[in-house]
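Given next, in C-alpha cells, is a single chain: the form predicted on its own.
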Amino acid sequence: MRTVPQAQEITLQHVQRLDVESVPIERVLGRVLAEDVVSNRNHPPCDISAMDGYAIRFSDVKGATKNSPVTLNVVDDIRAGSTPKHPVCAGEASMIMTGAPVPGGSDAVIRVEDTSRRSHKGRHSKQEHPEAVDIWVEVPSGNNIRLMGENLKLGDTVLNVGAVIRPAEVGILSMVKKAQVSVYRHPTVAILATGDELEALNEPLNPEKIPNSNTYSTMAQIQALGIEPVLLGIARDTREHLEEKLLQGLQYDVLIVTGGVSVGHHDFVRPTLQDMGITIHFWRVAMRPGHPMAFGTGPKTKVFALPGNPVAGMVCCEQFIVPAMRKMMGFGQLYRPTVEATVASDVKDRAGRMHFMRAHLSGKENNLQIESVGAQGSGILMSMVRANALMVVPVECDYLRAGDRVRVQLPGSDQFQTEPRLDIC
C-alpha cells in the first residue's frame, strides 16, 4: 500500500506532457503556450499622446499658472491615425487626440482640462480649431507621452513557452497577429462507471438501485480543467461486458473507471485491466476516503480506477487525476492550493491513513479557522456540498485539539501550486 505522496509521485512519473497542436486565437484562452512569441512590430509605432490636449515644448510653459497663463499659437489639429502636418516650434502648440502621433519639436502634452481656447472671437471661443490656447500649468518633458515601443519592441520575445494564456496574453497575441497559436494538446478523456447496482440518469427511478452520480461528479471535475470528457455509460458486473466497455475507453489518452476496484467477488476491474495489458503501478493508497484506488498504464492510455463511493472518487480525483491532467496539458503548477488554518473544535480520527476530512474554512488570511462539516462517510456526497475545503489529517494523527494547526486543501480553487504541500504545519 502506497502513501499519498508516493502514489502522487508514481502517477506523475508515468505521465508526460502531450504533443503540440495549433488552435485559433478564439479558442486559446486557458491553454499553455508551446512556442516563444516574438513581436513583429513596435507598439506604439511612434511616440503618441496619452491624452486629448495640446502638444507643446515644455520649455514654453515654465511658470504657467491659472492666474498667469502662457498663450501659444495653435498650428495643427492631429487626430488618431493621422500624420502631423507641422512641427511645433517655440511659442506654438498642436491640438492632439489620445493615440495620435506626437509632432516633431514637441516634448510634452498638456491635457485639454488644463487649457482654454483663444481665437479672433475672443477667449473661450467654441470654434473647432482655435488660433491660440492658454496654458494654465507647468509640466515636465515627456508629460503624457507614450514612447515608441514601450509596450512591444520589434524582435523582442513577448511570451515564452509554458506561459498560461490569460485574457492579457490573448490581447498580446492579437497585437502580433498570431491568428493560430501553438499550445500543448489537451488529453482525450473517457469516464466509465461499473456495477449492476447503478441506475443510469435516463432510466426510470428504481428505489432499489443506486444513482450513477460518480460519472457526473467526475465529469464536472474534468470539465473544470477545460476538458470535455466522453461518458461511456455503465459496465455491468460481467467480465465480458466490462471488457467491451474498457476496450472503448482504451482508445483515449485517459480512462477513468469508477467502482469495481476493491476485492469483492464481482470487482473485476483490476484483473480485467491486467488481462488487457495494462500495467498496474499501484493499488490501494493509505488515505481516507479513497483507499481502493488504482493507477495503470497501457501503450496509449493512462488508467485511473477510482473507488465506487462518491466522496472517495472525488477526493482521489483531486489528489491524483487533477495533477496528472495538468501535467499532460503542459502546466507547471499541478496541485490545488493549500493553506494553514486553526482547528476550531476537537476532532477524533483513526491513525494509519491520511484523512481528507470535509470541512468549512472561514476567517481572514492570517486567522483562518477550519471545522468539520459533520459525518464523514465516503458515501455522503452531501458532505462535499457542505464543505469548501478538505482538512488534511496526517497519517499518524488520531486526535486534533481545538487550536491545533493543520494543512487545508482548497479543491474549488482555480489557483494551483507546484508542490502538494499536504504536511501538517
Second form
2 protein chains.
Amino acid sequence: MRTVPQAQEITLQHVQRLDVESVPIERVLGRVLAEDVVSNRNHPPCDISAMDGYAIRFSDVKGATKNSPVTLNVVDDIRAGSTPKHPVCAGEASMIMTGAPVPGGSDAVIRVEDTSRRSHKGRHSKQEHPEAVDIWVEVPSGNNIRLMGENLKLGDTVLNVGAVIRPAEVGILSMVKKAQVSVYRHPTVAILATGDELEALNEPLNPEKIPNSNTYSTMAQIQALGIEPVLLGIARDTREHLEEKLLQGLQYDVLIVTGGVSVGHHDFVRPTLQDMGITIHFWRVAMRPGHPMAFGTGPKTKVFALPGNPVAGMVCCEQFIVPAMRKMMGFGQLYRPTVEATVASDVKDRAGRMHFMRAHLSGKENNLQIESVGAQGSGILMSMVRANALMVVPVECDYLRAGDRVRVQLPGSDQFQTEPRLDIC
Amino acid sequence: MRTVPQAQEITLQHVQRLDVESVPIERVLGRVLAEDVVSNRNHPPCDISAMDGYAIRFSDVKGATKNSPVTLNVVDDIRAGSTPKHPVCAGEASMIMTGAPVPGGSDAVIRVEDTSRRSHKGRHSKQEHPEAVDIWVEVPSGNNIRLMGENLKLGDTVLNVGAVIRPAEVGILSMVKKAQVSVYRHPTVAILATGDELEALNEPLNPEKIPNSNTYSTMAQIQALGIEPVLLGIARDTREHLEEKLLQGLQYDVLIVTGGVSVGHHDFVRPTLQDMGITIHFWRVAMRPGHPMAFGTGPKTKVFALPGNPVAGMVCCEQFIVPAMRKMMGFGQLYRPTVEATVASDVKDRAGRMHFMRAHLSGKENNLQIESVGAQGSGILMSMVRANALMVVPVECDYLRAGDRVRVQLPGSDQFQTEPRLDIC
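Instead of the form predicted on its own shown above, give the structure for the form predicted together with a further copy of the same chain, please.
Starting with the chain above, the whole complex follows.
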C-alpha cells in the first residue's frame, strides 16, 4: 500500500508533457506556451502622447497657473495614426490625441483638461490653426509621453516557453500578431464506469440500482481542467463487455475507470487491464476516502482506476489525476492549493491513512478556520456539496483538537501550486 | 466623476439576472442553478455494505482476534444489484459486495481483509455454500453499513436555486437523473474596437499603427467567465462606420466598446451611442488606470465603453464588467477576491483616484507581501504579464510605506466574493 505522496510521485514519473500543437489565439486562454515569443515591433513605435492634449516644450510652461496661464500658438493637430507636420518651437503647441506621435521639439504633453482654447491669430494661416491655447499648469519634462518600446522592444523575448496564458498574455500575443500560438497539447480523456449494479442516467429509475454518478462528477472534474472527456458509458460485469469497453478507452491518452478495483471476486478490472498489456504501478493507497485506487500505463494510455464510492472517486481524482493531467498539459504548478487553517472543533479520526475530510473553511486569509461538515461516509456525496475544502488529517494522526493547525486543500480553486504541501511544515 | 464603488453600484443597479434556460448535464459545470432540485430516490436505496466482506451479527464476533477467530457458516453471496436470498441467523455470515443490500438479521459488515475462507460443511448443500469463514476482529453494530437515504432522501430538496454547480453538484444531479438542468442564461457579448490608429490582427504589421490588442485581452477576460464573445472587429473613425458597427453590437446582451471615450474631439463613441438611444450613466471614474470608462443602457443592451489603453481596459473590465456579467449569470458572489497584504517597499503615488497598481504578491496566506512590478504606464501591458495581483492604493493615499497593510485584488482567481472589499476595514 502506497502513501499519498508515494502514489503521486509514481504517477508523475510515468506521465510526460505532451507534444506541441498550434492553436488560434481565440482558443489559447489557459494553455501553456510551447514557444518563446519574440516581439516583432516596438510598442509604442515611437514616443507617443498618453493623453488628449497639447504637445509643448516644458520650459515654455514653467510657472503657469490657472490665474496666470501661458498662451501658446497652436501649430498642428496630430491624430493617432498620423504624422506630425510641424515641429514645436518655443512659444508653440500642437494639439495631440492619445496615441499620436509626439512632434519634434516638444518634450511634454499637457492634458486638455488643464488648458483652454481661444481665438488667436498665430503665425499660421487662419484656415490651418486659427487658435491659441492657454496652459494652466506646469509639468516636468517627459510628462504624459510614452517612450518608444516602453511596452515591447523589437527583438526582445516577451513571453517564455512554459508561460500560462492569461488575458494579459493573450493581449501581448495579439500585439506581436501571433494569430496562431504553439501550446502543449491537451490529453484526450475517456471515462468508463463499471458494474452491473449501476443505473445509467438515461435508464428509468430503479430503486434497487446505484445511479451512475461517478461518470458525471469525474467528467466535471476533467472539464474544470479545460478538457472535454469522452464518456464510454458502463461496462457490465462480463469479461467480454469489459474488454470491449477498455479497448475503446485505450485509444485515448488517459482512461479513467470508475469502480471495480477493490479486492472482491467480482472485481476484474485490474486483472483484465493487466491481461490487455497495462502495467499496474499501484492499486492501493493509504488514504481515506479512496483506498482502492489503481494506476497503470500502456503503450499509449495512462489508466486511472478510481474507487466506485462517489466521494472516494472525486478525492482520488483530485490527488492523482489532476496533477498528472496538468503535467501532461505542460503546467509547472500541478497541485491544488493548500492553506493552513485552525481546527475549529475537535476531530476524532483513525490513524493509518491520510484522511481528506470534507470540511468548511471560513474566516479571513490570516485567520482561517476549518471544520468538518459532518458524516464522512464515502458514499455521502451530499457532504461534498456542503464542503468547500478538504481538511488533510495526517496519516499518523487519530485526534485533532480545536486550535490545532492543519493543512486544507481547496479543490474549488484554480490557483495551483508547485508542491503538494499536504502536511504542516 | 464617479468613485469606483459608486460606478460599480450604478452598473449593478442597471443589470439584472437573465432568464432561465435548460442545459444538458454535460454543459452545466460552473452555471448557477435556477431550480430547486428534489431527490426522486433514496440513496442508498436500502442499508448497503460499504465494503467487500461478510454481513454478520455483531454479537457473534465479540472477542474475535486473529489468534482466536470466530468461525461462521456462509449462507449467501450477495452481489451489488442483487437481493439477499437468506437472512443471517446466529452463527451465520453472508458474503457481501460493496454496495450490495445488507441481509435481514445482520447488523454489521466485516471487511474481507479481516477474514479468511476455509472449507467447512455447513447446513447448506455443498454446491451452494461449501465454506465457512473465520472472522478475526470484533466490530460495533452498524460497522461498514451505509444506511438507507444517508446521502439522498426521497422528496428532500438536495440542491437550491442559486447554487453554483461544481463537480459534486454535477454528481448529485446525475444521481437524481437530471439529464437537463435549469440554469440562468449566460449573456451574449460582443466586443468592438474603435479607432483609425488600430491595426487589426490580420493586417500586415505597420510600425506606425497601434496593434488592436484590447479586443483579444477583453475576449480572454470574458472567456475566463465561461462566455464566448463575438468579435465585431474595428470601427473606423467615421460616424457611419461607427454607427453600423454599434448597431450590430446592440443585438447582444452586452456590448463592450474599446477606445474612444476620452474628451478629445475625435472621440464620438459616447455621443453616437446617445444618438442611438443609449442612456449613459457615467463616463468617468476616479481610478487609475482607467479614467475614461463609460456605462450605458439601451432597451436590450448594456454597453461598457472601456478606455483604449490596454492595461486600463483590462482593469476596468475587472472592476465593472466582471461583476455585472456575474450578476446577469445569477451569481451571488460578484467580485474578484481581495486579500490583505503587507507593502514590501515604499510606493509613491498621486492622491485623488483609486489606483490599481500592477504588483507581485508572494508569501504564505498568513504573511502575504505585495510589491509593485515597476513602471505603471497604462500602455505597458507587459507589466500585467509580470504581475499576479493588483495592489489597491486608496483614493486619498499618496504614499504607502513598507509595512503598511493594503488590499490586493486577485484577477487570476475564480474564488469570487460577495463584497468588493477594496479598502482595508
